[in-house]
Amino acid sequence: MAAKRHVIVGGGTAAINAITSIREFDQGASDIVLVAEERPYSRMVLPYYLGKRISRSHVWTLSPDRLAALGVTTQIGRRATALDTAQQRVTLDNGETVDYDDLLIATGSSAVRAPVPGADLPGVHSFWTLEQADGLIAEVKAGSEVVLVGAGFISFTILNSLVKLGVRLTVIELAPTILPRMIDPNGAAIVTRWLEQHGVTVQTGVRLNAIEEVAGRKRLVLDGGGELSADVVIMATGIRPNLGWLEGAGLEMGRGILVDDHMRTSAPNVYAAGDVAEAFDRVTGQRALHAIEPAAMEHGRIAGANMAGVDRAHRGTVLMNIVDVLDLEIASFGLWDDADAESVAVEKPSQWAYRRLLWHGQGEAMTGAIIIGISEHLWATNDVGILKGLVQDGQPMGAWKRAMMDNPWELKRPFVATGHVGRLLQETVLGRPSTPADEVNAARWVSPEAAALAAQTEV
């Protein structure tokens, strides 16, 4: 009988935590296909890449090594450009097609460019991806003036970069406050308060009208008549799903593909997870599009799991954004925006402290919150991750409730009284503790020939 195919598309975070969750349950019992366009390598380091904090070589996850020892087959630097459900096939970009048993989903996301003339200019660039970050890298240089177009969370995990780099950098939001998808305006105007004291020229409320050549620099033409001047222009407008490939492929879609909480699609066999799938929000109980690092490796550690016939169910994901900005960590969970819900709000000014705690109805389970604080004090960082277990854990609060209400600086005591500790110390994702990364090795149960066939693979 032959061995099981799962064939995997994409090789970010959720890919990768696929393929060591199916080695975990399976020991190479099956085959795995790579496809992917880039060789594997981690995002999310990227902006230490452009920061020169760490080299080049440290920006890769998969090696061709730990691939042959996993006993992965890659398909690097192909693209699949069609599915058909029906006869189980992948179609690629040069017209060869990929038969599976099974099929992971996971072709992340994209950057999207603000539509006005100019965007495409030479010295226009977007930051999501390692060849965007090498064409970044290569103009930047201090005293560089920088134009970054767009105050959400892409922009704030570049801005230290930028900074320490000496470039002279100025933000323009079209919203009327930085960051409008992860804080209020109470914690925006703190933020604002703290870039602008660190050097960074900081416009809201502005809309960019075009971008244009002037004696080899840009000029960005504002809505209103206004002007400014830069030698390059980040767009950090937004992400999209990489979802084109998949049209009439027949999968049920909202903003992403619609899984439900195994990871699995609308289609039989076919799977989905990280940026591309539309799953189940941990706080509304509602599939939600959370692009972000946690969910993508929730979801591929899911998903391995079941392709590998283990059946595995996902409580969902917490919506989270947690960023440091020139020292001062920023972050959020869950439903911090949600205007029906009861909440406090307070701030210490002189230690650029601020915190929103949120309750949704009458519950007493926290459904949101929002932290502010300088990175050295100690307590924003332990209750950062305090704040996140809360509102995790959805367990309802008795008492403690009213108790943060009084004082919302004071979160250790109705943490650990409310037995929130416990429940999430025994909480994984698998259902189990996972096995070290550097233990899942399937080189032992594939053949010497498969093994050095993997290795040889061009990545």
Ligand SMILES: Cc1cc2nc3c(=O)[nH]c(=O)nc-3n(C[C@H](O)[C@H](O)[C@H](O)COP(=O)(O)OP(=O)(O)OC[C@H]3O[C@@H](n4cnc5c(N)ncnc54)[C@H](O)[C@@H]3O)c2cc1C
Contents of the next structure:
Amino acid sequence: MAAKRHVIVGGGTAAINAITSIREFDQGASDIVLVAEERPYSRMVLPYYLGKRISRSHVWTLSPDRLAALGVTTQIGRRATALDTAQQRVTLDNGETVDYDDLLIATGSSAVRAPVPGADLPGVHSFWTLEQADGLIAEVKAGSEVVLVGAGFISFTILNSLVKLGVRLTVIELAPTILPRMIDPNGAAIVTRWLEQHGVTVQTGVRLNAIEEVAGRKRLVLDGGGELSADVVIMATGIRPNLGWLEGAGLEMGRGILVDDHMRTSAPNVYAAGDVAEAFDRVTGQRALHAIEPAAMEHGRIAGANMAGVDRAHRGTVLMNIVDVLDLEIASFGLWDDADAESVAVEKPSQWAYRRLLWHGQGEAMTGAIIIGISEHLWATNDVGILKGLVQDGQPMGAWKRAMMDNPWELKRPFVATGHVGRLLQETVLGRPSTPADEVNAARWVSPEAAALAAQTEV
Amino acid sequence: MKVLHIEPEKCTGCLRCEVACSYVQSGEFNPSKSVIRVSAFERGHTSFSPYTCFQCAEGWCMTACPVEAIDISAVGAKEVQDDQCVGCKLCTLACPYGTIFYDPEREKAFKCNLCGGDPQCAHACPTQAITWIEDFTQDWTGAFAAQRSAADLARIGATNGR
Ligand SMILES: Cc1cc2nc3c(=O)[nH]c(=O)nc-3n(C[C@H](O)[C@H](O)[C@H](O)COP(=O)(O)OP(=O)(O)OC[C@H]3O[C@@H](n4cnc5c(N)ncnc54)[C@H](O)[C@@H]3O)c2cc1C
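Switch from the form predicted alone, shown above, to the form predicted in complex with the ligand and output its structure.
In what comes next, the whole complex appears, and the chain from above leads the way.
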């Protein structure tokens, strides 16, 4: 019998995790073909490359040696252009086809620019791929005047690096507050003040109408007649999942590809993971398009296990983000923006500290949180991770809820006293202890789980 | 496998573990750089317990890392490789116990690495509240915390009419 052939399209976080997960269970008993437009690298470390904290070579993930050790055949530099789910076949941009026994779609997302005249002028950048990072790095210098269009999470991941590079920075945002999909207006006000104190100009509620080229510089024309000039413009105005190549494939779609708790799409033997997958959220139990690294990691590992024939269900990803601006840490978890929640918000202005805790539907389980604080203070506590633990575990807090509403600065005692640690210690994503990724290889050994399953299906 | 076994009943809150830990981890006597952290579980600061990484089976920090900067050491510690860590803090977000931190000076994540197999917190503890012995990792403090905080909790409930 020929070995099963897994085809994986995309070479990002979800793909890497799926590959190592398949090998964690089958150690080489199957064929894996990786089709990836770019050589595998981590998008989310690009801000540190921009900020010169790491070298360019630090962004690579699966090296050719690692891929070989994992027993992966590669088609790198190739784009998938079509999917035929009846024939179980993927078409590539050079016209070649690859047949699969099962397929993982992990093509991630792309940056989208605000649809204004001049958005494609030279000197206007996106920051999502390595190529785009290289393009921006070649142009920004200490003293450059930079306008960052959009004050969302991605914008903030590069803001720190830009400031450290010594640029003169202005951030403009259409919404009334910065980080509108990550923190509430109270939190945004604190962060805005912090930025202004550190020499960053912030303008919110501002619509960009056009970008013009004037004597080698850019002029940004704003709604209401305002203008800004810049050497470099960066558009961080949103992302969109890369689904174009799946047109006509007939997969059920929402905002992304709809998947079940095994990361299966509506087509047989087709899985999806990462930014393209509309998968379960841990708190709501509903599908959502999260587009965060931890989702891509969990999706990839679950998809990989199931592709290896080991039945694993995903309990859903906790939506979470963290970013720092000049040593002010900002994080949010779960349903931090829930209109149907009881909530408490507290601030210590002198310490730039802020917290909001939310309890959906007046319930006893904490369902969301926002935390802001100066690095030095925040990391002297256990609170960032504890908020994640509380949201992830989702257990009723009983009388401790009242204690937390009274004093949201004390999280550890309620967390520990309600037995969260014991429950959380039982939980693993794959139902077994994790193996460090760099210890996984293709030694042609089959795990007991996969062997048992193969024996069952052969009968 | 040896684990850091914690018996909160024996903890006096002296913080010697924190001081010893911060010194081996960061070269400074500075409890805020310690990765073992003692807190009070009863009002009036009477019942204390140390709290540090459980070296959990999932290794949420390890699996979250986008650049594979966290490994499992020979003694079973999830360990940050400084030369690999980019300081993105995804691990601090993923860890549901709050036991991995970020050092803004070094721009790296840091956590308990079991001192390479000779944990200094256990040496420093004068009452054997922390010992380094063969066992399974577990929730060392939950029941203790629930019991010692029960009176406080009843008081909070009473003042709020709930
Ligand atoms: C600057 C930046 C900072 C970020 N910071 C954070 C952060 O701090 N926290 C966080 O949670 N998330 C962050 N993210 C988001 C995170 O990187 C993504 O959620 C994650 O990479 C998604 O993984 P993925 O595998 O779904 O897609 P990706 O990692 O984007 O990989 C997709 C892959 O598919 C390939 N591909 C696309 N189309 C095709 C095709 N048709 N054929 C073949 N190959 C194709 C691409 O080349 C790429 O290799 C950041 C992203 C960026 C860009």
